[in-house]
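One chain is shown next in structure tokens, namely the form predicted on its own.
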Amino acid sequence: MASGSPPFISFLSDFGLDGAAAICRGIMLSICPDAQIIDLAHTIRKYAIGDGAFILGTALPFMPSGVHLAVVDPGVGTERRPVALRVARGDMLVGPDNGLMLLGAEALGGITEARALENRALWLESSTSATFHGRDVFAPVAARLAARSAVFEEVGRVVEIDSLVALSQPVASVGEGWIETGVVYVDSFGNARLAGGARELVEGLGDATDQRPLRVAVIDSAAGTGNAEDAVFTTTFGAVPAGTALVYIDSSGHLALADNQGSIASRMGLAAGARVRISTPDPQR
């Protein structure tokens, strides 16, 4: 955090709009009234740790240096650890040890130190609920770190970085004329963000020029397999007619699928974890 700048906290959760996020904001502002708080998202799918991880990984590089609070915590109240992570850029991330924060930490240069949140003096002063650690543990610690009324070393004992829980992430594989990859995230437009990026595109399909015809096949999803259709590679949505399927590189560098002005995820039955194959069309088809 830059010296002399106002304390900065970003906040992500799956709390929705029923008051839980506002309560956490109130706690943080009570402890650190000068804080600038940016809500990254509170409409993460319920319990979808991977969705939250994706948003942190894509959003945090554009945030000011500061403290980043993240709460998607289906294991709240269990033996899962509450942790704080310090990263190479100087930021601190606060949340559950369930894989949620690792992509965000990597995007900020990687974890340099991890600690368990064991110092109860930094938690909310009232008794701690077994179901709302966002209010009682994570928000107070994040606010005290942002206010510099506590230093990172005070939150608790050191945790081995290699012991932090990591999520299983889809990977892309390539061959001559094809890419097989997985859906990492489905955004609110119904666009499917995929593992892999421009490098895999070139390795598998060669020079993907604008308007190049491609074939997209679903090879494993909740809706089954065998769903395949034509698409085109293009750099932006409006380059094709409404309703047309396209393959593109998204604003974070990921391969992605979309319907221009439509939801390809709904239409093709795609969700996080689904596997797809992108290939050059069969000339005999």
Given for the second form:
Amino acid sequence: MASGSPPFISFLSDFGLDGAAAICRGIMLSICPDAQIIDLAHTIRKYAIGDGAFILGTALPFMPSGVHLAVVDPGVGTERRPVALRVARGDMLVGPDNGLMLLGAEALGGITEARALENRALWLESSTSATFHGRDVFAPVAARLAARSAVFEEVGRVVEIDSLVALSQPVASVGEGWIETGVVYVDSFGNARLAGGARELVEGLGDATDQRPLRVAVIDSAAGTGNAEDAVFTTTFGAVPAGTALVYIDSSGHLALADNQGSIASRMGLAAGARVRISTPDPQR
Amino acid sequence: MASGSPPFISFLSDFGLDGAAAICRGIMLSICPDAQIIDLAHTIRKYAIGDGAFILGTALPFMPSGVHLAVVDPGVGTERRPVALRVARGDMLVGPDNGLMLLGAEALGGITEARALENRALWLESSTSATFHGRDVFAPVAARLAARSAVFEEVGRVVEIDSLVALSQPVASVGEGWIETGVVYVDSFGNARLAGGARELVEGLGDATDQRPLRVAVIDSAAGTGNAEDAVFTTTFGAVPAGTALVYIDSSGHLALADNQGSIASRMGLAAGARVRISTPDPQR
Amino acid sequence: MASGSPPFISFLSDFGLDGAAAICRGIMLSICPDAQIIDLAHTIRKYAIGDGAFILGTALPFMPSGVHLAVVDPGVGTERRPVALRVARGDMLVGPDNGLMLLGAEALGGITEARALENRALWLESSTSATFHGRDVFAPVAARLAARSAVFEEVGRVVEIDSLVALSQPVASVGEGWIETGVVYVDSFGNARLAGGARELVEGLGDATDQRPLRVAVIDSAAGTGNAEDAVFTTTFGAVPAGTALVYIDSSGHLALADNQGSIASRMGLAAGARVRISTPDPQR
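Taking the form predicted on its own as the starting point, write out the structure of the form predicted in complex with another copy of the chain.
Full complex below, order starting with the chain above.
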């Protein structure tokens, strides 16, 4: 953390907009009155650890250095561990050990040390509820770390990095003139981010020159299996007519599907976990 | 207010997310440039004074000391009074006299003095609209109090605390092995908070040991009357299988209904004002 | 900008609530750590330049002086110009040249100078994406202007003010006892703001005394053509019974339609672009 800047905290949750995130913010400002806090997102789909992980991976590299609090926590009050992670860039991440924080940690250079949150002296002074660890455990610890009234080593015992819970990620298959991959995130525009390295995926589609025609088919999705439509490989939305599907490399470096001024996810029935096949006019299979 | 900390303002409204709350924030920062402002919630259901009151009661104890601005105000521009309340913790609350602020004031130790907002010198300089007192009256007064450019006694005449408008609250009945009570708030997860003291309600259900089986029935609700399902008394969501209903004491100390990773409110047709009966396998009636 | 106050940035977009606006905020705080940032709105309807323009026109006069960042940008990555505008009040606006910023600029006294954003040294250091100019171009330039690490003249070449892209606005017709006009914005309460000068429109309705009966008819709307109902000319919502339509001059000075504690837009099928006829009981046509 730059020494001249105020303490920085980013905050992501699935708490919604009706007060729970604000309570955590109030606690953090009470502990660290000069903190700058950015709400990354609080309308993550309820319990969608994968969505939260994707946003953290995309957003954290653009945040000031500091503490990153993340709470999508369907296992609150059970045996899942509350943890803090230190990463190569020097930041600290605080949240549940359920895979939520791993893409964000990776995007900041990878985890250098992990600790379980066990030191109750750093938690909220009053008794700890079984249902709101954001308020009672995670926010107070994050704020004390940001305020430097506690150091990382105080939060609790070291945890083996290999023992942290991981999320399974969709697997991509690359052929000659076709790829099959999974949707990892659908954003508020309805754009669908696809799993796998963008470079390898594009190579599977042959020479992906601008305006190259492609075919997109949904091969596994609760709402969209069997849907298919023509698309164009290009660089940005406005490069195709309104209402046309495009395949492009998005601003976070993922291969993605979009529609110029429409929602490809709504139209084709795509959500995180769906699988799609993208192919050239003459794929080899 | 701690003398070393910046002026603090919390802000709750039903203004939605399309600019009205931001206008009030702009006015407050213009008047009090070093204010820290926390948006408690702006997506309170339109005109739902009871929802706003519940959030204030839950959230204000976790806020730094300062000024709390609250605007859910279906009577804007009519005879309802704009008021400021001073509470035992030392905070001040600013908003309409329609019951909105009473649970919040109680949670901060109770009202010690109430005053009507009559001093137009503290309002917005330009003319006052009949439809946006958040912008024209409440936000400027709140910001001047936070900035200490006005003191509480300047806002207007003393109002009898007993004359403040109250909200009616649902009544709970407690039998042997059963309780009947009302839903006071449904949060963004679909969890339903129930009226009445949690301790008395739990006693009505006999020895409420962990994993005790219960039955929940909706006895009065626009959408759900007649719905019923089995539930379990326990401490947290993950203590029951996904999709199972639970009865628990929530993080604000209320008895509450939830579903592990689902919305009990959607499934059973619950909203604020609905009434439910919770009973043991062998209730006495 | 007042010299004692911290740098101020307001920020409006159609990015939604899932991280993109937070990324821009993170970049701005990295460049200008002491900036105060107000999020005007990020849930502007996707691609609805007119909605964003209306909010900017309504909100900017209540913002502290500073830099105003606005991104509703269906043409991102195409030939449309990124621009910065200086206005008479001294503020600077930063965003796409697609009409989005013109009402806001007008509300701050009008544009005094416009420049194209061409100086890549002020953009994000890493490579520039074709799909997220909010992150890569607009936010960095806005933050550097707010931090005074760049001056307005550095952003790029002067652009003729007359060459800026304008939005077409609905035209109002005023008769004797009737008016026909267009809906320019529907807010989160469902209140519909109408095009045209409020004074001229009210004169068209004859002597618009309080409680004067009127008739409102939808004459062109995707969802509501043909709908009509009685309304009352009055000053505020609570001046009519709940569920009654009213015609009033709203807090931004527009003639508007509302319903006391209901949504007139939902009930009558109104959206931006719809046309309505309002008439007295005996209009001359």
